[in-house]
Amino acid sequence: MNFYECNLHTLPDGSDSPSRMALVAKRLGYSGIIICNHMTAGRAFGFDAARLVVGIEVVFGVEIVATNQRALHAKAASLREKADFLAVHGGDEKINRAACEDPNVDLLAHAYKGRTGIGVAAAKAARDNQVSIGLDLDPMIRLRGAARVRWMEVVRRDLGLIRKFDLNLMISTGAKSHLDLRSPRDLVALACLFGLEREQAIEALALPKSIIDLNRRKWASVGVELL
């Protein structure tokens, strides 16, 4: 099974280079990583060098940060042909819903802020537009006490919506340092604490590969693929 870490941040957003992330992720058992910095000007610093690391695929993605729905849709449309993977930095209820309504978006990341999650309207839109929902496990690792309990309550509620509407799910740590990375086995174990079946968690870690392969396919017209 090809496991991918779908939402990593490297220099200048994070503290490590793409090459360092790739080397550590390879050692942990990943087949690929997706660098999703908050940028639109080009690839992450050192990205081309990271692609020379043998035994792991390094994918260029972008995590869109937008202050309103109109800006989000404009950025997604302009970046769709430039990146192999598009994520949206969520958290705001309106941004969450706008991301799920945009078929250009591959992943809604960091959707949880306080007691805000994806909600029913966003879940329906994600189903219709095939937008994956990201389960960012970084708060599970970092938070303590009542803050972690509240976060887990929101995630469990939204996992019910994900099951109800049969939404695509991806699991990540949203790492900004190689020290934040966890092995696929660790992420599966953490995801199971929320009630996910082991097979569901494994599929969530393998899903990014399928999305990337689909995004890389080129179409001359409807139903006609360029090979």
Given for the second form:
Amino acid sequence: MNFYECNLHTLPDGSDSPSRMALVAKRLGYSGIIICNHMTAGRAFGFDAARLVVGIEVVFGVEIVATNQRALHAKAASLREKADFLAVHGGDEKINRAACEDPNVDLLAHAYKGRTGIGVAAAKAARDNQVSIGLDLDPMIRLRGAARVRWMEVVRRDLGLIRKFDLNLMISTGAKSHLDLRSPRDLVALACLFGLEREQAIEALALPKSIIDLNRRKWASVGVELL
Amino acid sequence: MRSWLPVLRDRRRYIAFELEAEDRVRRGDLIGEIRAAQTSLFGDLGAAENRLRMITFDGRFGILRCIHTRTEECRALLATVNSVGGTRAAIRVRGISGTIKAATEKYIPQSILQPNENKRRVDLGPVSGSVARVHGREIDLCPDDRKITEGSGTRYVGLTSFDLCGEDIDADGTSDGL
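What I would like now is the form predicted together with the partner chain, since the data block earlier showed the form predicted alone; can you produce it?
All chains and molecules follow, beginning with the one already shown.
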């Protein structure tokens, strides 16, 4: 299977260079990584060096950080042409909803914060606009005790929604350092603890590859491809 | 402790793992951390069902024992370990086997390259500092500016030799040394 880690942050957003992430991810069994630095992080570093790492595909995407819905739609529209992969930094109910309503967006990342999840309206919108929901397992790894329980409750509730509306799901770690990365099998084992099926989890890890392939084709307009 | 009857003895699996850490880690700290992760994730009841034991640990590679039906749970709980004794760390499962001998022979390398202890300076414009450790092509850099690692909670900046010398085209990322 072509496993992709779909939401990584590198220097200066995280603490590793893209090539270090690529080397470690390759060792862990990924066939590609997508680096989505936050827009607010500043100028990225070491892109060319990452392409020298053989045996793993390194894709550079963007993670949009917006404070309101209008700014989000504007940024998504302007970045769509430039980036292979567009993620949105969620965590706020309005932003989550707006991201799901925007067909330009590929992934809603970090959607869970406190009690905030995606909700029914956003889930319906995500189905219509083919926006994937990112299940970010970083809280599962980092948090302990009551905070993790709260997070797991919200995720469990929303996995029901994801199943009902048959949404696209991507599993990632949102790693900021190579020590945050986990191998695909570890992520599958973690995801199975929530009641996700094994096949579903494996599919979720392979999904970014097909999205990237779709994005790289030349679309003249919706449903029209330049050959 | 010996079981009363051989048929009642539980079947075991041995998990060979590699610890990736920023600093040296003591065996006792690692055991404590795994226990804490286990009870935090499954509670006392679930932890008792896993029956996890540390068999060996040499500072980098180690072997854990568990019940043969619980290997996926063990994988999950090892994945939730993020620091050991205050040092950022990650446990990579290398493989699972039915005997200690097979786990050692298949998954634990017998000759381990010692990391270089030389202190070299790196200056790459936005990032500068001194080299803390080198593992093959991977370089841990102790940054001059502490702010750069603030968000991720790590002490070192992770780089590779590709970042230092861009012209090394035919590298496949597996050879040792710089």
